[in-house]
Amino acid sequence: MTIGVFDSGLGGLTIVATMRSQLPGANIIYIADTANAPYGEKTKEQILNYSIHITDYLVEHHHIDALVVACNTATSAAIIELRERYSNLIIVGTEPGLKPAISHSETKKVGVLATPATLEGEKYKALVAMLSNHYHVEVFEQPCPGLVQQIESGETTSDKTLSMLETWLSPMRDHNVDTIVLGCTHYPLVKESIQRVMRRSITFIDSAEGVTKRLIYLLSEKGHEFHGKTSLHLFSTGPIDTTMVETILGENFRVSVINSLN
């Protein structure tokens, strides 16, 4: 089975290296839409016309059995587009997980960092709702501007970043917080930094594990095996990290650059 996976940039491989290690025989294409990055700061339009692109270049040039939107400002903008385009793909989408960082607070106060695309969607925002009611707990939002940038560029643990975090964490820390939803795949790659500025035991959420066990689920479903070697393949539409490619999966990768979606 050949399974495609986009995100603006490397926060995607953050599920990639989760897939890898539990869906042998699986072929992954992963485009890392470099040139049109940061998605969160684009609009809804723009994102929608990216992912398409890319998806019609996965089904045309690598014929996948199923897609992975590792992004979750672009699974709010695209995924109900794409699965009206795409109806015999198996689709999995990005969503920021509230409902399993309530259920491991202690304090019932949730802190969600995210794009700001993100925290606009109206998918999120009646999630949001609906679980701060029905549990009685308390949802502390913080877009992160820029954040992705510095994690692209290498800069996780740096100087920057360490204050960029403490300016946007320190409403969450005095309030007492002890759940962070990591609302974008980049920011797993922060997570020393923002338990450093939090300066407590946090428990973090992120997507990696609840993607990978849906995407297992539904290709079962089809009737697909797993077993033999995994392949993965990287691809950007534009300049790439690749020092943090290797950070992120262990080991070096080539990334070939495609000039062109067509």
Given for the second form:
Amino acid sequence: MTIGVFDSGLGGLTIVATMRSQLPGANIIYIADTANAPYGEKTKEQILNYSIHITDYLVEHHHIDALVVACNTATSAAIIELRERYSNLIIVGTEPGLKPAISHSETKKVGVLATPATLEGEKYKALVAMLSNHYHVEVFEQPCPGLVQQIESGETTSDKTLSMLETWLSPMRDHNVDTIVLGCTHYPLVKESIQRVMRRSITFIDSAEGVTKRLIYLLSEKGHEFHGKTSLHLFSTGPIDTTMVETILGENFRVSVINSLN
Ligand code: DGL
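What I would like now is the form predicted in complex with D-glutamic acid, since the data block earlier showed the form predicted alone; can you produce it?
First the chain shown before, then all remaining chains and molecules of the complex.
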């Protein structure tokens, strides 16, 4: 069972970390598209092109059984087209967990941090419209341009990162937000810094468990069994901070840089 996973960079590894522990026997191929990062500040067409290009590569060169789009931004821009193009492939996307956040929140004030492209995407807007009709909740949306670059360069707790977070989070702090959706797979890597800036106990909602559960369900449905050793191969299309890779995965991995996905 070979599973292809991609993101613009390190972020999707926060999902791989959970997948590895729950998918015995899986051969995971991860692509960090750092040459084109950050996705969140690109157009829908650009993100769609990157996503199709990577998926073609994973299908043709690695013969994947399933694809995990470990990126909220790429899911928003490309999941419909990817499902049309690869109708026989199991495809799992990543979306901001707004619904679980609303259930967890006691103050009914929920924050959503995501890339500009995710928050402007039709998928996210439709989700908010649907949930606002059903639940009495105040949603504080905050795009975080530049945060992915800080994380990619290992600056998860630097003064600059903390000051960016202070600007974005102070309205949430003032309005008693108690639950924050990490709507970008990079953002779990700055959870501690967010907690520090919020100065109160925060419930964080990320997508790693949900994506992994959905993947296991779809693979089981197709008759895949889960036993044996799990393997993980990491590729990146440009430079990547290997210290961050080790921090996320808890062990040292070699990352092969591929200059062309053709
Ligand atoms: N990690 C990605 C996400 O979940 C994209 C980050 C970016 O490249 O902007 O949205």
